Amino acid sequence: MENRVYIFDTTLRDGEQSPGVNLNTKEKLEIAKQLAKLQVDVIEAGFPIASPGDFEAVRQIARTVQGPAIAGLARANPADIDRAWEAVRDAGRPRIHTFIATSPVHMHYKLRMQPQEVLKRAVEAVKRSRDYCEDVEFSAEDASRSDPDFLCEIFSAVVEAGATVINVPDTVGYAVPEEFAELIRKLRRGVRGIEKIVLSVHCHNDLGMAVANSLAAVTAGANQIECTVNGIGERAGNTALEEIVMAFYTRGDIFGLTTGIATDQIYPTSRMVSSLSGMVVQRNKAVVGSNAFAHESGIHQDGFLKERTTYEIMTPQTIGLPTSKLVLGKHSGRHAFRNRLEELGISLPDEEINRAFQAFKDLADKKKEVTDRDLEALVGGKIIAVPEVFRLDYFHIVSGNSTLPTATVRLVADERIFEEAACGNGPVDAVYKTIDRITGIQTTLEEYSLRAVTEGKDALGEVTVKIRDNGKIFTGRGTSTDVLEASAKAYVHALNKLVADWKILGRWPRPVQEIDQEGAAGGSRTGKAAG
């Protein structure tokens, strides 16, 4: 098929040498069994010279995954080919991937070979590894560095050997788009042969243009992409499959191009991948970051929840994600906010969604995100409101393990100011003696709970208390990331919910002048107007 692109996932070899990953036998056979169901065209599987774990792997890799080619990288030597072969001929499709670098400073520095010595390396490997096996690949390693007309010299002489795929590395990741685009173009007026053959693509990330470069040169000719899971691979990486593939899905009409690979798998490997190597995605990362399908911002989540194309180009369930993520934060609006409620079954009237959505605001204020958790702690003291007789407008606490607990509290009641101050045995207990000084109401404090309502740092705690008068039990619920903050609005809750009742009762209210004659009068429970 002239459209089809062919996947090379190299995720076990290039990107296992990744600094600081180290992927055992069983990890890696785990990887490529998902690599099968992801439905990459070609595994390689690692270089089973390297070391006796690599042969091992490589060699388990090609006895047990059956559907993808399963490939051994060598050197162009000898022995290099003779132990990839030993390790991938149990594979139901066997490739041997054999390189030689042809670059000038390649060819000078590292090899001090003479460019014809290089070719004829680079013939006899592959000749030797056609003896194994008919699928063969030869890799000019460092090609976007090296001389197109000594390219296409080379790349002419291995096809005539017997190469079925050859490949195009920009091993050092120096190529940018056009560029590289032009040499594949050269290649494909230039290699005899190379209409019979595979022509592929190998990019580093080293200046960012990995997935870039790779698809410039499928437009140029190029039908296989050599790629990793999350992009890892030396240095800065290498080309990300997951960004190349989409690309290709999303954007057919540039492309045209397609793959085999069963994208709701994606998500599935990226997370294997990362998990197994150590390497966490950053949340950015296109396609597969924690944030590729989250909306915080309120005029995003207000379009989205309109029409979901309006900030989305592509489906998290297309690569294996349940869902979009609206992300409850200072930039969120109502709208999210009141569709986040009714997804966890909560239906509010409009009075208390506002009262509801200005907590939130003051939440998302002090933590950066809002989970559900937080929004049926903020919720659940709401949903059931009580007028507001008296509101925590500020509070300052003075303590430590050899200081006086000293707590400063202002209220605001009948839309007058009220501070005052008082000691206590510990911070919460110096902010209740204030909050009864201001309030000049005289309660039996019965219990007294605090817990963690979420996870982490930034944990929103949840106080609930219980006040006692003639009889009857008060709970007041109070919510923060300040755990005093709490504990003052819990109590200030409960005060408003025992008024309710007086009010009720006909005790309630007493005016604010009474509060101010008695606190003129020295009443010891009583606050004093503050101005």
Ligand code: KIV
Given for the second form:
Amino acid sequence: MENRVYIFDTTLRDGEQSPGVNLNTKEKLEIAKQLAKLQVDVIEAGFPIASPGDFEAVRQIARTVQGPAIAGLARANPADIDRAWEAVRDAGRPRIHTFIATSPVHMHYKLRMQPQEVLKRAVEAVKRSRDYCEDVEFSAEDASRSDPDFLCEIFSAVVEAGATVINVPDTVGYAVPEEFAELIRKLRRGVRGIEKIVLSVHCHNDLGMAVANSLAAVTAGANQIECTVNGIGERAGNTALEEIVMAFYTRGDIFGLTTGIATDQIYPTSRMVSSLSGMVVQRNKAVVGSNAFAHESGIHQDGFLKERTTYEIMTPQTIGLPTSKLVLGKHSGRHAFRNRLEELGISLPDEEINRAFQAFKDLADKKKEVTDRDLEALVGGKIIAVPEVFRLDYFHIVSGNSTLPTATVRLVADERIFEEAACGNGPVDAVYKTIDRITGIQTTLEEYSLRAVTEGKDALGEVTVKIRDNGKIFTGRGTSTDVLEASAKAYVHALNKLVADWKILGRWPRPVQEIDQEGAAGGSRTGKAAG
Ligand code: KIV
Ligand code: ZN
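Next up, the form predicted in complex with the ligand, please; the one we just looked at was the form predicted on its own.
What follows is the entire complex, opening with the chain shown before.
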């Protein structure tokens, strides 16, 4: 098909050459099976002569993985080619990929060879490979810094020797799109027999242009792109497979090209490669980064909720991600907030939504991202509240491993302020003793528990307390990013429940200590509150 671009995946070879990546055979096999599900055309499974481990991995992949062609890399010498063939020979569709450098700098310093010697070696390598295998790819390493006329000469010779694919690597990520496209056009014109073979490109990302160069190359006549999942690879990496595929998918109007990729396998493949290789995907990475389908600004969220395409050019489902994410944070608006609560099955009357929204904004000021679990905790712990006889206004704690923990707490009741201080066995005990002093209510603390209800260092802590009075248990909950604040809120919540019960029984109001603003600043003065 004219408009079909072949996807040659080299995650297991060039990707595995990333500094810090070292996959074992089992992991490589797992990735190769996933690449087959992704429906890449070719899997470059490794460099068999590099180590016994590499050889074994390529051989097992060749024996196990069905669908894509399985390629093994070989320098242009007999030992490499023989080893590569040994590794791939059992594949349904084996390929030998042989290469030699063609740029003046590589030929002179690295190979110490004259161009004609390089050409001879390339031809011999392709012929030897063809004796084994019908599918042979030849790469001119550092092609983008090679003399285009020499490239035409060497590519014409290897095509004549039987190469079925010729590959043009931008080995050091030096090319820029228009220049690279021009090189491809030149090769299309100057390589004899090019019409019967596949013309491939292989770009590195040193200047951040690997994807742009690959796209420019296909518009100029290349029909195979070599790439890696998440763009991992030597130095700054290789062309990112997911970016290429989604560029064709999303901008069919411009490219008019297709791949055989099952796009809904892109995200699962990206996750697998990231977790097995240990190469974390940056949050803002195109297509597969965790922010790629996340919206935080209130304006964007509002637009997105009205019509998705206002701020999304691809659907997350296309790459196998269940949904877009409206990140609830300090920039989010009421629309997104209400929407998320509804998605969580929480519907609140308007006045409670207003209160919940305020509580959410307070939390969003403290946390970067408010998650669903935060919201559930927030709504469960704060909004479904008993009437607030006492409200925590302020607390201050002095604590340490050689200090007697002391708390100062200010509560508001009946629009009056009450402040006290007390010491305790620990900071929570000090807070609770201070609250007892203010309220004048003596209960037994039956249970205290603390758990993190959300993930991360800035997770919300939820404290649950149970207090007992006259054989009755009252449970209070408090949530905050500060566990002491959560503890104080939980205790006050439980006391408010107790007071609500006392009101029914006619046991409330009761006297409590009062310290007004003047007292808080300059010494305490007792008074009566809440009655
Ligand atoms: O970058 C490069 O030149 C390569 C070749 C071996 C294809 O990886
Ligand atoms: Zn490479």
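Residue numbers count along the first chain shown, from 1. So that the term is clear: the rigid core is the largest set of C-alpha atoms that superpose within 1.5 Å between two forms. Note that this is a predicted model, so its numbers are computed, not measured.
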{"item": "Large Cα shift (2 Å or above) at D436 between these two forms, core-fitted", "value": "yes"}
